[in-house]
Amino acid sequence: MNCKTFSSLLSNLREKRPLVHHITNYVTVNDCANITLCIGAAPVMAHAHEEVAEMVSMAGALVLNIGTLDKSQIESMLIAGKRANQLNIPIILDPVGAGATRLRTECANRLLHDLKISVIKGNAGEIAILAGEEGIVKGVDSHGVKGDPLSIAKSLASSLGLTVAMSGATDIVTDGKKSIFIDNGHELMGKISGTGCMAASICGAFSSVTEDSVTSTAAALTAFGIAGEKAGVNNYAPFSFKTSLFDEVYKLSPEDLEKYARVRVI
């Protein structure tokens, strides 16, 4: 696959420095803010009912993450999401822990029903649950699915008319018609909390510079995966790796995306 489009998107987002509005969890909120800065965008974390509609009006993308959910936050997501839809601002949904509890599953489904979501980014278990298939989710971790992951991702994308990003050793991005496998990444990315949340932030940044959500999401996950591979070269333990991961995202060049991308169009 020719990845010049990926490199162009990275150049564009660093030139435009779009604002990415997050309504997210308190575990990884600082990591999400910093990874957004490192990729070249500008983060804002705002959840108060009184300001979310105003704040999202300035943004290039809205990232919703249900990792530490409560009723007030759900209302904030709906207010911000409806305003984003009015302004055609892309929404990235990270359905953290969907399938682990009824609250999370019902919230994710309500957001998908009441809002026009552009991209769902989740692990295999979360995506399977939302697709109505059998997935195993413990806490916020996936413990596998029954069935073919690509078929499940395509089924959900087709039924909802959006882009699905299923994370794993090989990431899958699909809109139900075009599917991309991404083999970039490093095993230590699964040993620190927040890499999934950070991936959603980067997806938000890329989505703000193109309307092609399959390409923007694939570019985002490829960029993050390459940075992970570079961070893993000289770091063998989670916390030194985490520090290096931020540095490598910051240093990542458009040329790196063309040179190191390992992607397959299915």
The other form holds:
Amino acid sequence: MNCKTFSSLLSNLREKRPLVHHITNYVTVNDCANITLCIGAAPVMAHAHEEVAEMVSMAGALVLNIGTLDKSQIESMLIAGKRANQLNIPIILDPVGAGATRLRTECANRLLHDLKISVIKGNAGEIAILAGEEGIVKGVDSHGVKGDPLSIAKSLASSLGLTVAMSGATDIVTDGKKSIFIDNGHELMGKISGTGCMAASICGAFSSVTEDSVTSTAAALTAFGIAGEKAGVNNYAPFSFKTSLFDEVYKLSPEDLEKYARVRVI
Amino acid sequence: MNCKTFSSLLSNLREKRPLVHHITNYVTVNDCANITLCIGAAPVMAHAHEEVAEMVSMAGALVLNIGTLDKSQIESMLIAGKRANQLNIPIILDPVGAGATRLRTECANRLLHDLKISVIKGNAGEIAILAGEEGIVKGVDSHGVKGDPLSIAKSLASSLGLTVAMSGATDIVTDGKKSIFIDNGHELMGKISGTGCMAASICGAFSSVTEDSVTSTAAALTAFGIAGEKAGVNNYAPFSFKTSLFDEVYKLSPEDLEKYARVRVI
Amino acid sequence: MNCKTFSSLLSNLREKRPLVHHITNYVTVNDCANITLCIGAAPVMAHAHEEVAEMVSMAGALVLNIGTLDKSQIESMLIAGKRANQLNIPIILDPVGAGATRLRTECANRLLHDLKISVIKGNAGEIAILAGEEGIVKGVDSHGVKGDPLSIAKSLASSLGLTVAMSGATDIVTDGKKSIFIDNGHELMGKISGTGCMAASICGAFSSVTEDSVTSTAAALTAFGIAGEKAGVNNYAPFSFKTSLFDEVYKLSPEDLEKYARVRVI
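With the form predicted on its own done, generate the form predicted together with another copy of the chain in the same format.
So here's everything in the complex, that chain up top.
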């Protein structure tokens, strides 16, 4: 894998400073706003039915996260998503908790059916559920899948014609044909709330600078993983780590992406 | 008080990693999620009427916090609470601001009437109001009660048949018969938003590993108080203290509970 | 400018510890709560139509922030605002994203029409839009105005009979007659989400101790700016800076305001 592409995407993103429109949960929304700023983009959160179509028109990407969804928010997502599709603005879907409740599974499936999504980013359990495979999701955590994660991710990507990012100790990014394994990351990223949501925000930021969703998503997760590794050097507990994680995303240079990426094309 | 019980509850909780379902305010929800992770449990926040019964079925405890309540959220709490009661899942109620407005007082009373609550955790003013005594609550702060705090807490606990935790410089935990005073804690815990809410989350986590609510609640508040003391050793301002508070909850060992607990059985 | 006034306002505020009622967005609400505590006031967030009039009655100030507004929240703001007006409780309006969508512009204008607002605090683009001038607002960021910022701020203040605070590298505070330039602040304040919202919270706290809105607003922004400068001394990345920013607001002394204020009366 030539990680020069990753580093130029980061440069381009910082030059463009795209607006990333989020319709997201109220638990980690502040983290999403700040990580979007740290990577070099501009976050906006807006959910009112009356304004989401107008807001998304200005955006470089739309991030939909169903972490604390309800009926009114699903409607917001559909309105914003349809406008994003008309304008070819990429949509990132984070199907938080799909599989844990019927509402979440159905909502994720409805968004996938009614909208043209560019990237689904979820944990193994969530991706398995959306692929129609067996996966166990308890609350918002994956408790395992039956079968091979890569095959599940590829199968979902192929059947829907989009990019799937399955997070884990090794992240998998695939469009069903090209698949990338990303080994960057740090254990403490799993000890704080919101790293999954933040990853989706960063995917959104990167997706606004290239139409190649596999590359933009892999670049985003690699960037976040490297920042996590840097934050983990001197921090051994989750909240001091979290502070450093934001700082390291902010300080991340395009060169860091070339130097520290640990990615494998499968 | 034999604090060996406290330490084994913490060990059990970390082994079980219970799901703690929160229906809570949007001000401190991120803190609640992170403190739940730090103590060793798994947080989930979900409020949609369509999913709360299903979500709570997977949980070890349900935390209801009325900090930014509205009608729709009260309904969510009732639906989730009724299901929790059917499944004998303990419910922790944090009646934030009861006494400050009629809506809050009525909502807290309705939840206490319609649901079988295991633990009410509030400040002195909130507890006094719910006990039908005189208490002054301004915003979300207690501005004093008339009468003896222990008697008020015992009276509420006895009349409702549950455990009351009254927070303060010394926390009081009582079921009306057995009462425990907890002297652990640090002054800076009162200088940041959300420590009360976080305490309720920790109570939820501990409540999932024993049916003895007085003990689980006392263990939770003792654990949080000890972490606060540790965080206060090298921090003199609220936000660096807050970072350390999460870290110290994460690092807290069962042995710390035996070693540093300052509790008195009354 | 005699900054003794600023320092005595801070002393008074800390002695009075006013309740600051916020109806605000869910992105930065936790930051608003904590910064309100750090400056020495008491935050409360409440939006239910049934309770906002009662809650605001106890408050020293009402902060309205339209960062994630929807129809129901606009209604909450109108109910709370009308009661605040009856009781002469000052209202601070932060018209987040006015100009970015019709909903936000119309909502800000409706609040300005239906309520007696004391202070509008916004970025240059937002203020220009409300003044009927040309301003570009993308998401929640100002992308420039046509014309002289001071003239625009003065024109809005004069036409509405209130105080306008226009944030920027140099903050402008004016009631159309008296204008103050504030040079305090730090570049990293623009790199984290929520500093604008926090500034409005601090304006609310200060507004509760004097009827002179120009002075209270200038004192608030100066205080926040000085804390930012102090936080910037040893921090070079946004999130460690943010932690220090809260701490420095907490540690700020009345003497600091006299010593470090860089304000110019125009």
